[in-house]
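So this first bit is one chain, no partners, the form predicted alone, shown in structure tokens.
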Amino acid sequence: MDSSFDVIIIGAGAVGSAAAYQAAKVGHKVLLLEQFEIDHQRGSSYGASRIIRYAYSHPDYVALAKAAFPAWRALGEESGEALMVATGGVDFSSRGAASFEQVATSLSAEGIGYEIWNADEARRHFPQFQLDEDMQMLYQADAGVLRASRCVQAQARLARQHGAVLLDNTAVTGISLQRDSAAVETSQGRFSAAKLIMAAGAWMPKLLAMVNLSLPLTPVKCQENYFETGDPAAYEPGWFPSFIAHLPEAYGFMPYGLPSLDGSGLKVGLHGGLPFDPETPERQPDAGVVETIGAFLNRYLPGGSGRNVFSRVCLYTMTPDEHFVLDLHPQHRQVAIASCCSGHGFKFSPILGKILCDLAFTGTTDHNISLFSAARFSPPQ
């Protein structure tokens, strides 16, 4: 196998596989490296489903979502798979919650339509929810869910069809940077390229140390939890929306949920967790998290509070402000970095992959990524 490429991409999760697909389809010679198997369960991208939505508290994410929705549709058409499923999405909170109000403001600023309902109106539209009388619900019709593992597999497969070389079970052991190129040492040998894209999720701190860069990235242990429901059909797409509950004070982190997809069961989780070393082999789900979610379901979704049929650990890689890092290395401009994405990057992965390729090959992008600059973590001069 040739050892020289136009670009080497480290990490074949949602973002890395997207970057490989984007680079390969425009004719670049691509090497995608993955330390485990493609679509492995140890990181952040594996699973039955992820939310895709416009509803965000910052308008820059709403703008990115405007590009992500058509990108997923195009990927589905090229792959021949139904990767995205429409469900509608809701946010709910007590009246006056700042994060809820920011979502409405951001949607309005970007011209995205939505409705706000009181508790009675919410029950009429979605009787599965039993909100307190002082609560409100924001409904956005375009939200949906993505078949997560199938999305990663599709991007990796299409990257290969466009000519990319994919090496799984290939760990990176060293990186050396020259003035205008990069060399990557791996368990399968040494490879070089004019450009390097790093998108390795919870393993980014270890890899960034190889290129003399430190960012405040904290891998944390989260988990997906799936529940039986009293009326399974009432919690499937078409009848039940994805949801975000703006109730972090009550549950430690913000609860979220997705409808049962392809028989998965109702999926509910907490947006956040405790610091975790991704090298740790023990991945036992936390019964306390299941108990907390059970209390949430009993109060607000009583029909969904059945038996916990399955839970699995899923890692986030958090920045202090929970915004992404999408940038070039400050000293080596042939290196593009994605440290996604504080638990909410999957939905944007086709666009993030395109942005990384833009940065690597042209040094700029048409998308506004000023919010995601690595320089925001640099000490003041």
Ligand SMILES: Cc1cc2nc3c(=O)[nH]c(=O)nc-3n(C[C@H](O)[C@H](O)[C@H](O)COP(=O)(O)OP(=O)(O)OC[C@H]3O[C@@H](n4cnc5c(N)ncnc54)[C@H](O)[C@@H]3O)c2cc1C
Given for the second form:
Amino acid sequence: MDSSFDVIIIGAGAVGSAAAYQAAKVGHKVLLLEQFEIDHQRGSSYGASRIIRYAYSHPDYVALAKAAFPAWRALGEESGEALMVATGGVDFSSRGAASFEQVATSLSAEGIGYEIWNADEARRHFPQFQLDEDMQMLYQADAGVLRASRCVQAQARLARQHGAVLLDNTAVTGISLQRDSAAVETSQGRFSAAKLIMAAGAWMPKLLAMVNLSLPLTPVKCQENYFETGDPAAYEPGWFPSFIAHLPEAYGFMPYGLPSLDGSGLKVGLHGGLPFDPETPERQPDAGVVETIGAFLNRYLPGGSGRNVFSRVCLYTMTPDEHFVLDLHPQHRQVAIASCCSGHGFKFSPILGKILCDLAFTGTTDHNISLFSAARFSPPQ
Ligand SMILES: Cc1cc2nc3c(=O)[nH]c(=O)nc-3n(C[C@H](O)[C@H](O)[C@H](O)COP(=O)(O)OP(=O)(O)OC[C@H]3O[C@@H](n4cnc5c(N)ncnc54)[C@H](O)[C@@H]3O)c2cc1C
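Since we've got the form predicted alone here, give me the form predicted together with this ligand too.
Below, the chain from earlier opens the complete complex, with every other chain and molecule after it.
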């Protein structure tokens, strides 16, 4: 096999597979390297579903979502798969919660329509929810869910169809940067390219150390949890929305949930977790998390508080402000870096892949990514 490429991409999760697809589609000679198998369970992207929504507390993400929705539709068409399912989405909180108000403000700023309901109105629209009388619900009709693993597989497959070389079970063990190029050492040999894109999820701190960069990225252990419901049909797309409960004080982190997709059961998680080394082989779900979610379901979704059928550990990689890192290496402009997690990156992945390619090959992007600059973590000079 040829060992020289236009671009090498490290990591075939949602972001790296998207970057490979985007780069291969426009004719670049691409090598995508993945340390495990494609769509493995040890990173951040595996699973039945992820939320896609405009509703965000910062308007820059709403703007990014405007590009992500059509990108997923195009990907669905090219792959011939139903990757995105419409569900509508709700946010709820006690009246006056700042993060809830910010969602409404961001949507208004970007001209995206929504409704705000009181507890009675919420019950009328979605009888599954039993909100306290002082609570409010924001409904945004365009939200949906993505079939996560199928999305990753589709982007990897399409990348290959457009000519990319994918090497799975191939870990990058060293990186050397020359003036205008990069070379990587792997378990399958040495490869070089004019450009390097690093999208290694929870392993980014280890990879960044290879290019003399240190950013405050903290992998944390989260888990997705699936529950039986009294009336399964009432928790399927069309009848039940994705939701975010702005109640971090009561449950440690914000509870969120997604409808039962393809018979998965109602999915509910907590948006956050404790620091975790991604090399740790032990991946036992935490019974305490299931208990906390059970208490949340009993109170706000009593029909959903059935048996926990399944839980699985999944990793977030957090930045201190929970915004992504999406930038060029400050010293080596042939290297683009991505940490697009903090628990909310999947929905944007086709656009993140496009931005990474544009950054790597042209040094710029049409999207506003000032919020995601790596320099925000550098002490002022
Ligand atoms: C439980 C859970 C629920 C979530 N819910 C949502 C949601 O509803 N909506 C949403 O938008 N986002 C959600 N997210 C976040 C989203 O899934 C992540 O932002 C996204 O998957 C990150 O993708 P990634 O490609 O950056 O990371 P990963 O998927 O982890 O991919 C990185 C890849 O790099 C590989 N790699 C690392 N080191 C090396 C090396 N040395 N050599 C080769 N390969 C290497 C890894 O093996 C891995 O496959 C959720 C995440 C979790 C865990």
